[in-house]
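In the block that follows, a single chain appears as structure tokens, in the form predicted on its own.
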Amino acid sequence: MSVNFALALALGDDALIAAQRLAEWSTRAPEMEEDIALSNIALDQLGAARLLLSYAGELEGAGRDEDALAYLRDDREFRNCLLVELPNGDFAVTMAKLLVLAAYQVPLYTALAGCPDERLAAVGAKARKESAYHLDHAALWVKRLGDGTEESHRRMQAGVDQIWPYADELFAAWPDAPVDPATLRPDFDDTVTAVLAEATLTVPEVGWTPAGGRDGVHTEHLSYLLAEMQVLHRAHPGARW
């Protein structure tokens, strides 16, 4: 297995999850404005999912297209980071979630985008320019609400605390790869202290940091997205509009 292939499996994953999480939240959002932007940056990481489970489909060289890659395979298959599979919850642990995640993004396809990898470079000159965007909308959100009233406050700085141990896992050195995240966590930290800061929270303490989604080792959240995400391509194999 070529670790392009890995790294392009592994990014795909994250992609196509996050989309999946982000869709749940359409007709569900607090209001309709903000109904029409999750589910506009759920379709950016479904389009960054596509071209990388794409790619990664023709490294492997098995005959799996995007389709097959997404739908016929199981949890212990899948590469995504712990991050993305978590529940929704509250309206603040979505933003700390796509706060983390768009932290993670703008660095991590900056640097895939000058890689020698022709294809992946490719990927990042077109995904860092989204993500920029997701990362901005999630900061608005995440300043709005830790600023805001004591409760919003106490939901944000619930959602940071939920969330931050997740993002360690992110940046697990990966040597060989075209981009190692480990030299990513830098550029994270500055981003996510600053907005942090200006929106009155506090950056969490370091204690345990879950992980194992790299491996194909999940939590029980990712079972039942699969579930629901495959259902209909697992039921009708073959099928097509």
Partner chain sequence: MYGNDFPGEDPPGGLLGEVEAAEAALRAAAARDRGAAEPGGDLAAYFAEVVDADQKIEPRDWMPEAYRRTLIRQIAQHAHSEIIGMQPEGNWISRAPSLKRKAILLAKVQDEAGHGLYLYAAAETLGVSRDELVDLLLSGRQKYSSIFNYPTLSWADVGAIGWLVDGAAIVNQVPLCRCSYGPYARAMIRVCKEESFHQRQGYEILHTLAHGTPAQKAMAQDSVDRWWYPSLAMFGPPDGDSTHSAQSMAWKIKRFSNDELRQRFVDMCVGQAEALGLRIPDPELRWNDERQAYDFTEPDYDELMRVIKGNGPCNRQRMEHRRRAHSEGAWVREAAAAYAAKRAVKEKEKVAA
Given for the second form:
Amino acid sequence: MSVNFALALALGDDALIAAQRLAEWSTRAPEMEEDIALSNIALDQLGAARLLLSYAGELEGAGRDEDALAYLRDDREFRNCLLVELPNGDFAVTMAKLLVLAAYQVPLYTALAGCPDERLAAVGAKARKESAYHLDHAALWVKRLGDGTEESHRRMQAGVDQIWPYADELFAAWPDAPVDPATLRPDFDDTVTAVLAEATLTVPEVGWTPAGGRDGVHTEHLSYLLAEMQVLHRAHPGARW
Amino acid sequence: MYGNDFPGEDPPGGLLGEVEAAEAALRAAAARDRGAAEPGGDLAAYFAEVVDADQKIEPRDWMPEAYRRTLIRQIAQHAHSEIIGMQPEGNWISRAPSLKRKAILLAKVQDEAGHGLYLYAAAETLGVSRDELVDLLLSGRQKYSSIFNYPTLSWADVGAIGWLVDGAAIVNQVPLCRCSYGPYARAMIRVCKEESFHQRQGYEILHTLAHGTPAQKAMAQDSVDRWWYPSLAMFGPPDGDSTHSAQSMAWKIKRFSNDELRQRFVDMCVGQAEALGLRIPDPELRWNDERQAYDFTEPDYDELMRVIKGNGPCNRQRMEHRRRAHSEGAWVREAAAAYAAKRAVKEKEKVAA
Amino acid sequence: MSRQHTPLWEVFVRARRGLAHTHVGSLHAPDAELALRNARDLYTRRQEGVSIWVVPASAITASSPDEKDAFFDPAADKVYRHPTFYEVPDGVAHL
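Moving on from the form predicted on its own, please list the structure of the form predicted together with the partner chain.
Now the full complex is given, and it begins with the chain already shown.
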């Protein structure tokens, strides 16, 4: 299978699972305005997922469309990073996840926008603007929570500590891909370090760096997420919606 | 913005034209001369004249205290309904059966949050704060539309809510675009324009199901069977039992009676149900040539009263959900306020230095 | 105990180049930066290329020939006295 297919699938799965988690906040956000903002970000991720999965299906040439890929694969066939499947936790954990994801997606999509594959380049060009907004939103909240009250500082630091180990997997070398994620790490480090410093937070020590998502070896959480996401679609094989 | 996935057909009902007419009337009335009463003269006479001329009362105008209280109650309950109304549909976002449907539903529920905020803002122009209104909701002292106390048990319920519940809401709301209170009328114009998408997406979901597999069609019919009468009850008690109606009509807050709107809704739905190939669960439903309207079975108003009093299937669950979101978000709101306060101090120091 | 109220902001949007900023409504936010982000999400629903102003409602001084403050409420500085929901300029549907 082509490396472009593999990349489209991996990035499409990242976006899809991120959207599914973010959408869980709908009706539950800390403030009504934030409910709207989180839904916007979920919609952006879902939009990118649909473009990427549709394209992956075309590259594969086996007749699978976005829905076949989203609803009819099992967890071992998903290629998303572990970060996006982690449960939302409290608002601080969600903002830590969003900060790491967006700080990775901004340089990723920017690089993708300049790659030779026109379809991937088009997705990159569209999604990088959206990711810049997500990064802005996450940074804004990480600063407020980090430098807000004692409680919010404690929760925000705990969120960063919990999420930080999962950042490593995002930058695993993939030398033959249209964009090698390993090359994006310095950009990511600059962005995140600056935000955490302004938020009066400490960059955690890296010891444990879980990975495996790109090979289809996930956390226990993904199977539950998919069970819920896929239940209706799978209950009516072949139906149109 | 998020409506681009829809097919290009017109929404059932075609009430959008009335919204636009209301908007045009608002502008025309604003440009018209009124009678002789001066703003400095008899306040009550001035108020009455503005209302009679179909012009709008604005936030800083004098108004009868009861007018203000009625509006606050109505707009707030409308806002609460938008916010609580996110839950029954939000229940299916995670399980939406295609990525396209997931995107549309998420955008729709998001729209409802936006409508709630527009309406809270309109209520605030009457001298009440959003925090107070949210407290009134969370403490159960103000109500929201009873329809949202029914459960969404299948995907088809998302369609039925769009078609019947949003449809009934639009029939109720379109006349409010002509309400005598300016901020409410303008908010409703905006809400109605966005709502037309909602009704359309619900209708399309049901249409797809009704023309799908036998299991899908059965799901759609079951859903219409459960949502029909609660939707009729959305127009409120029959005119004889309605407590606030007469005064609200005189003030042009309300333009039609509960029963008039209910009839209008039934007449609209019959043809739409036929086009769907679904049955409205009312054996008495038939055209009355004399009245030039459909005869139909009234909803169970005792049930409506039970649900309003808090004993519908989901009252407790909906309130608990909203209270939990509010209380679990408290530390975030406090953090944002603390951060803003720190920044304000720093800015002052900068200016002083 | 009095609780902390999140400040109210008035939102003005320039829908297209060449048009003036127009009042579109209000919202609550703890500070200007968040107010601006919220305004974008609430009042422009992700339309790009528009310019947004947010102004603390408390910073607006209003006059109106019809106003009847003495009968309305004695406090002249209440922030809720804002004429919210002015019309959106023509051609800016879905703003």
